[in-house]
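One chain follows as C-alpha cells, the form predicted alone.
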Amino acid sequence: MVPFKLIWRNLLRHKLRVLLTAGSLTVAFFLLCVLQALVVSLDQGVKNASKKRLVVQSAVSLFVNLPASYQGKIETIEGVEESMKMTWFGGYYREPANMFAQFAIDADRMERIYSSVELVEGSWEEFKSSRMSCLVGKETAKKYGWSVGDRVPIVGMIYPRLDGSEWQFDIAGIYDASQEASIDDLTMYFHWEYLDEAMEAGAAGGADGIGVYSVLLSDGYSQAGVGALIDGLFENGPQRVQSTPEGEFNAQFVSMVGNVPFFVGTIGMGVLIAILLATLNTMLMSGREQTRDVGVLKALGFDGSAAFWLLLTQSLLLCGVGAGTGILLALGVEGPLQALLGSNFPGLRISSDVLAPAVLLAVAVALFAGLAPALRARRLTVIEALREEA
C-alpha cells in the first residue's frame, strides 16, 4: 500500500522549490511543444504535398521570371492536364508593417488545380467574374477584419502603380486551406490579367513574365517523367526551366530558412538536458530529506515497495503537473502562433505528432529523476534510515 497523504505532504514540504521546479518544467515543455510543432509543420508540408502537381520555375533562380508563352507549350506535354500562372506580387496593406503574400494567378484554374482549398465565404463564380476580384486566406481576413464585398487597397512594391496610387481589390471569397499542404491561410490570390493589363497600358511597372507555373498532372503519369519532358522542351531556351515535384519545391523553402530541424533540435536538446538535471536535483534533495520518513514507514511494517513508490510517485506528480501545464499552454497559443508564423510554417499546429512525444518525454523525465532516490529508499534498512537522519 502506498501512503498517498504522505506523498502529498512531502511533495509540498518545500513549496518554493517545488514551484520553481514545476515552473521550469512548464516553460521547458511549452518550448519543446512549440519547437517540435515547427519541425512537424515543415515535414508535413513536404510529405503531404500533392503527388499530382509540379512546380515549373526558372533553372537560373526562383527570382527569374519565365515567359508567359511557356504556359501553352507546357500544356502540350503528354501527362499535363492543366497549368496555372503564379506570380509573386509583393505588396502591403496601407503601411509596410502590414505586408503579406499576394499572388497573381489564373483565376479560372485555381479551383481545379488546388481542389482541397475550400471557400468558407463567397464563391468561385464571384471570384472568376471580375478582374478586380480576389481570394483572401481566413487568417488574413480575420487579422484585418475583412469580409466578402470589401474593397482592399494594396500598395505594390514589385509592381507599383506609376501614378502612385494603390491597387484596388474586391474580396470575392475567403478560403480555408487547412487540407492543402502547399497553401497557407494568409495569402491573397487575384487575377493575373488585372496585373498584365495594367502593365500593358503603362499604368504599372515591374518585371514581365511569370514567377512559376503550377502544373496538374493527369492520372497515371509520374512527376519525374512529366518533369523531364518539360525540362527537355525548354533545354535550348530562351529560358531554361526546372520542374520540381511540389514536395521538393516546398522543401526548398525550408532549406532557404536554414537547417531548421537541426537548429530546433539543438535548442530542444539543451532545454531537455537542463530540465532533466533540475528535476533530478530536486528529487535527490527530496529523497535525502525524507530518509527518516522511509525509516518510520519500514518500522511500522511497510515494505520496500512502499518506500520506492513514495519517492517515484512524487516525481511523477511533479513532472505531470509541470509538463501538463506547459502542454496546455502550447495548445492555448496554437491560434496566435498560426497567425504569427503561418506564412513560414503553413499547417503549424500542436497535433498528436507533437503531443504524444511530449507526454512520453514527461514520463521519461519523471522516471529519470525519481528512480535514483526511489531505489535508494527501497534498499535502506530501518536502522540505516533512522541513523542517517539522526
Contents of the next structure:
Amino acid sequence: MVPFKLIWRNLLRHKLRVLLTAGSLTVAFFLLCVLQALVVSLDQGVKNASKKRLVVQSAVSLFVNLPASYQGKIETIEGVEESMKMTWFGGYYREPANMFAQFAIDADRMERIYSSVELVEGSWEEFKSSRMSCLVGKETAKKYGWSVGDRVPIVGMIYPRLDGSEWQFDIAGIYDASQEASIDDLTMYFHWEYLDEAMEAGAAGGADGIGVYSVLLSDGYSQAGVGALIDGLFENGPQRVQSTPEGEFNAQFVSMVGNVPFFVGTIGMGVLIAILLATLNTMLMSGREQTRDVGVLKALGFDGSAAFWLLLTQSLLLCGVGAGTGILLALGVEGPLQALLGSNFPGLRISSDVLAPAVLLAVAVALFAGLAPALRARRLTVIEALREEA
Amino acid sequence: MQESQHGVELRGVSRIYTRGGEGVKVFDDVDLSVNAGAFCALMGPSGSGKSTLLNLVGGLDRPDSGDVVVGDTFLSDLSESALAEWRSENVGFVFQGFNLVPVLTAFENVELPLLLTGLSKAERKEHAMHALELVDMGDRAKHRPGQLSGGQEQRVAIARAIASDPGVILADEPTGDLDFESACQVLDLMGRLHTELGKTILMVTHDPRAAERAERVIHLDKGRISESSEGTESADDGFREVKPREGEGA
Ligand SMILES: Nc1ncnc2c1ncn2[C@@H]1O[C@H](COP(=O)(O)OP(=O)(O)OP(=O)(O)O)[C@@H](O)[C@H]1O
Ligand SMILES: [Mg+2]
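Alt. form predicted in complex with its partner chain, vs. the form predicted alone above:
The next block holds the full complex; its first chain is the one shown before.
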C-alpha cells in the first residue's frame, strides 16, 4: 500500500480547489440532511402509525360529523377492543394567530387507546377527574409558558360560546408523544362531555355529533377485516362511514400539505447531481495530475491496486470530510431548526433515518467520483504514464 | 550492498508497434548479452528503440516474441503483479525527467521503494539515509523536489533507484535535462555505482562524453544492434554486429 501521507498530500496539492469542493459537499450535505429530515417528519406519521388502530369517519367527508350513537354500535363488532370520540374543536388562545389543534375526546379512554403517550407533568387521574380538565402537548405548553394547574382561555371558532365568552380549560397534564407517531406535541385534548353539555344547555353553538372515532383493534384482528365490518354495519345508513387504517388517514394530511415531499425530493436530487459532478470534476483533475506519480509508483514495483487505492482513498477522504462536516452541521442546528419549523413539521429531527441515507450517499458520491480515476490509475502502464506531460 | 549477479540477455526479441494498421518494427529478432556488473551505454538516433529496450529489460514492456532474461529470471514467465514485485527487488530506474514525487520530501522519495520490502521503519530510515548520503544529498533529506535543482533532483532519483539495492540500474538519458556540471556529477555517480557497488548498468545517452564513461557502447539503429566496446573514440567505425555469444550473459 502507498503511504498515507502520499494520499493526503496529493489530495491537498491544490488547496483552494479541494477546499471549494469540500465546501460544496458540506453545503450540499447540510441541505440534504435538512430536506430529508422534513420528509421524514412528514412521513413518520404515516409510516409509524399503529397497525392496531382504525379511524372511522363519515363516508361523505371529514367535515361531516357522525352520530354519537355510533360508538356503541361500533363496539359490538368483533375485533373492536375500544373506541374513542375525536372532534376537531378549532380554537385559538387569545388571538387568532395562536391557533393550535384541540380535540374533544373520551377522557377516560385515551390512556388505553394511545398508550404510548406519556405525561411529563400531571396525571391521567387528574385529567379524568374534572370536566374542565385538559391535556396539552409539551411544545405548546412550552410556547405559552403553561403548566399544570393553569386555567387557559380558548376562543372556539367552530363551537363558539353564545355569550361571546371564551372556553376555560384547566391543565391537568402535559404530555410527550414522541413515542406516538400519530400525535404531535402541539395539541390539546379535553372532555367531549364538557363540549356536549355546553351545547345541550344552549350555551354554545356548532354542529352536533362526532368528528371521527379512533378504534383500537383486539389482538389478532386486521385493519382491513374489522374496517370492512364497520363499514358494512352502516351501509344502509342512516349515515355511511368509512374506516381507514390510521397510517392512511394520516397520509391524507401529508398530501394536504401539497407536494412538499415531491418538491423536497426534486430539490434534493438537483443538489445531489450538482455535487456529484463537482466532485467528479475535482477527482478527474486530481487523477490526471497524479498520472506521473502513478507511473513512478508502478515503476518502483507498486501494483495496480496500490494505484487504485491512491486515488479512491482521496475521493473517500474528500467526501468524508466535506459531507461529514455538512452532516455534523445539520446535527448542530437540530435544536434551532425544531424551534423554527417544529410546528409545521412535528418530530423534526436529524435522526438515523436522515443520517443513514446521508452517509450512504456520501460514500456513493465518493465512489462515483473516485472510481473513474482509480480504475484509470490501475490500468495505466508505466510507459503511458511517464510519456504523459505532467 | 552486494555485487550484481544480474546479467541481461535478449534472445531473438522482436517488438512491433502497430500504428494505424501498420506495424512498426522497433526490434526484429534481436540478440544482446550484457555481463553481470557491466556498465553499458546505449546510443542511437531518436526513435531507434533505446527506451523500448530499457523498458523490455525493466519489465515495463513485453516483447512480441523472444525472451528477456535478467539474472536467471525469464521475464515472460512472470505475471503482471509478479513482474511488479520482481522489479521492486531487482531493478532501479533513473529517468530523464527525474520523476520524483513532488509532494514527498527527498527522504520520503527514497524511502518509497523500501516500503515494498519487509524492512522496519528504522531500517528503512537507515537505508534511505545511506543512499542519500551516497549521492551527497544527506543534508537535503527534508527538501521537496521543488526546492532542489535539477542536478540535485537527479541525484535523489539515483538514491531512490539504489535504495533497495537492486542488481540492475536502468537510466534513460539521466543527464538529458541537466547542465554540464550537474551532468558530470550524475555521470560520476553512475560510474561509482558500477565500480564501487558493482551494479549492472544500462544507460541511454545522446552525449558521447557520457558514453565514454561506459565500458561498452551499444548502438541501436533501424532495429539492429551494433557496438563499439571501448567508449566512442570513433563515431563511425569499430561497430560490429552483435551475434549471440556463448559465455556472455548471466
Ligand atoms: N506506444 C507506442 N506506440 C507506437 N509506437 C511506439 C510506441 N512507443 C514507441 N513507439 C515507436 O517505437 C520506436 C522506438 O521508440 P523509443 O521511444 O524506444 O525510441 P528512443 O530510441 O528512446 O528515442 P528517443 O531518443 O527519442 O527517446 C519509435 O519509432 C516510436 O515512435
Ligand atoms: Mg527514449
